[in-house]
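Only one chain is given next, in structure tokens, and it is the form predicted alone.
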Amino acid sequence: MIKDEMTSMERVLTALGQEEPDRVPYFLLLTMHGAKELGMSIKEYFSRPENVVEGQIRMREKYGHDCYYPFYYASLETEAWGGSTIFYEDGPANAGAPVIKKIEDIESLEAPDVWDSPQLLKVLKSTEMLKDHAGEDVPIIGVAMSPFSVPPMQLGFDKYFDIMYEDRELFDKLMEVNTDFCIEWSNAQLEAGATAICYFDPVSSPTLIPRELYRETGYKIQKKVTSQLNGPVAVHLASGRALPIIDDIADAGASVVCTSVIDDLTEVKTACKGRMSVLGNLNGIEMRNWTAETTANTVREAIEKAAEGGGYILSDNHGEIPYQVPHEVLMGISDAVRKYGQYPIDR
């Protein structure tokens, strides 16, 4: 294995500065795999911040990727609002029953206090512990659900789209409460030691809604959130298409856009040039069955498409690598980045 010349932080910052570091940085956004490392169930693993910290440290030591990712699961945020989570043995946790039973309840809805939520405090503790361990050598990626994209867990997709299209007064009220919470939660993670916030916003993707509606809603909300955060933001559409709204995402203040495998990586890189960096776009679902040859060729192709000139971080396209992706594939990604990702890129 080629010895790295830079720390992960130096490498990532150089790439984000639209310059070429020693090699292409790569983020293995591993969450549930930490449970495997510790021989625990997924539910037990996420029950203590010490577990998550140990899992993150072990996985980075094994695969050599360029970040720590103290993300637990998406529904953890709704737990702070009084919701529940359903755990599975071999897959991501899902939100339980919606916390908003009737849309009229939005009128009296109040955001929870970040500092009074045991679940959120676990994430902050994990972040602090990883920061103590990493210092300034490794980026720590915090996660916040977009105020525009968390409502499907709060009240269900059907009711959410009803108010989005038919009751803008209630929609605006929900966005106001969610936005206040998102800003407080994001800044709390940055204060705890996160380097940047990954802002998950799949509902904004043109895969789900027309760009015209996005411009009236998700775009304005992202712009408000990013303007009040104390650190950089990466917008992640969680497998949704990004290319048709690249200009909007950049204009709303993102430093990085995380692109889907549906998007052409070359076109995304070209569209972002000089404005944003690109993260992506390995297919996490297909990754479960990759051979050694497929792994190497896929990583090489992504690097050839997007790495030249910096501004690129290789990663999966969803923001969470499936539990079923085997060790051999993850190690293969690591080896391929070091083989094909040394700058200058050899085409």
Contents of the next structure:
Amino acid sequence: MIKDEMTSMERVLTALGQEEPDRVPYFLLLTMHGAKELGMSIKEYFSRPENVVEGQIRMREKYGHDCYYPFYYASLETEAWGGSTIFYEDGPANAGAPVIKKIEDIESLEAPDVWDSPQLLKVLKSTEMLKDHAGEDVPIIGVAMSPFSVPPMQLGFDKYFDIMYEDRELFDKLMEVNTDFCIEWSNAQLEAGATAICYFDPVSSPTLIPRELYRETGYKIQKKVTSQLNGPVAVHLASGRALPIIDDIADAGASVVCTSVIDDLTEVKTACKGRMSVLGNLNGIEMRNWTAETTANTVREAIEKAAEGGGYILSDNHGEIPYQVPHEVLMGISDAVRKYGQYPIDR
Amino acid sequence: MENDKRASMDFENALINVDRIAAEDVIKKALHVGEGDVFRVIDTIISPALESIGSKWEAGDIALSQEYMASKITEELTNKMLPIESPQRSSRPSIGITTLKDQHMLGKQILKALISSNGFNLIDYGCMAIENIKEKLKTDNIEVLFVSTLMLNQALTVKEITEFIEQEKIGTKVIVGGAPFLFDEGLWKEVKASAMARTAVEGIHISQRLMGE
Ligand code: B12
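Return one more block: the form predicted in complex with its partner chain, after the form predicted alone shown previously.
Complete assembly follows, chain above in first position.
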């Protein structure tokens, strides 16, 4: 095959196979920008699966990145559990008041049925439509919140830490229910056409909990979920630190780890030892103010640090580019990947 | 002096290991030795321990969950020694705290626990709308307003508060913190805050400096 004729799928799979494709693959993990693209509010945009599909297609036509990303917003999952969502004009939707009011309610908690939730069905519909459009040419990245990281929205972060430290029985019960749900929800997305699942698990990050605690909790859950999914898993720490637990994440069965700007990309790449690929780690929050020069240099530096030998996909470090990041920066990232990311990498 | 230092380190270790009983023992003993002088215990044992925990979190040596549990245990202990309504507190300068419209409360909670563990008089504005905060600023005589946000769009609205304070010549100092400020070093200036802090304890130090304490 002539290298520059690669489709996005071939490019990504080659990189994940720890080989060098034609150029460095990159994921612009855009969600809310689709609303700008379609000239509607964020709330309206996420109300119809067709909008998300149209937004994703238009953005990929514009920037030429290597995936579709039918992720809506994190609290959509909690809506399936009976929660509410608060929308903003200029930022991501947030979960409303926690659904679990008293921690004792966990004892009788039951997971919702994925197929009974109109909200989840919207995401599945977007995924199916994107799959029809993309065929085998473009990877579709599905998203699931880890059973271990969804509780801050289900019951509040404080109560969650309280049970994690002081009531393991309730904690285990919550994890059990959440794990069943996460597996069903992830597999439903894979069945609808997602190529891989991006498993958001920032609470496992050493930024949030110590590694010893992670080994007893988040790690075991990651391992269990990963073993039961019918597709590859990318563990995403949503800009939390990853380096100290890279070996654990690999052991738990992840194919990809997404790392933060606070981790050194070269160190992360080395620590992965070819067992996992690396996704990351542009600072999305700072990106809003990047000049053309900063954009080009930052992309170039990331490529120089991590791209050699494949096993690297460039992206932001949170898994969602903030609404405030302008078109020029996104275009600048795309241009820089094409300029500096041709294999073999020129140092 | 040496004893205080050792006690503070014992207290810190108890907190990091989430050992309530050991933590309480250190404080009880210190109160006994110091003849019940609560502020002395705060200054010599509690504050240095919390400060060290804050720097360890910033350096990535301990995780946020440990900082949260530490702040929670300390708050329980100080509230026992120095009840919220205590006149010793209300004579101190007023600090306001809010997340603006951000729904994320954990940062504020940790901060609140630490500020109140330091004996300050604290007013919690929750996640009040900006218009309401403005009204409060006019009437409540707040010397320092702590703003904690996780969402970038909420962080950007701090500017509405700081510009209002400037316009109305209210004089309240605004200290900001939370993830968006940690990830974008220039953001606090962009929203015209008086300062940013990477940890709660740093925030307290800055506020003491700003209030001339
Ligand atoms: C864990 C996490 C999650 C978890 C749990 C979140 C939750 N609380 O509900 C999950 C997976 C559910 C999640 C989801 C989302 N997340 Co999130 N998440 C994080 C992460 C990793 C940690 C956040 C956290 O809770 N930290 C704990 C708090 C207490 O820490 P802190 O704010 O830093 O506070 C400390 C200090 O900064 C200081 N401090 C804080 N405030 C102040 C104030 C003053 C005055 C002072 C002195 C000090 C101080 O004291 C604290 C203790 O030391 C951050 C990234 C990161 N590395 O921080 C992203 C992050 C907060 N998430 C982000 C986003 C966007 C989201 C979503 C909106 C994504 C989406 N589209 O759905 C959802 C929203 C969830 C919801 N509630 O509806 C963004 C927000 C910024 C932005 N881009 O707008 C962040 C910053 C990631 C990033 N780098 O962009 N997330």
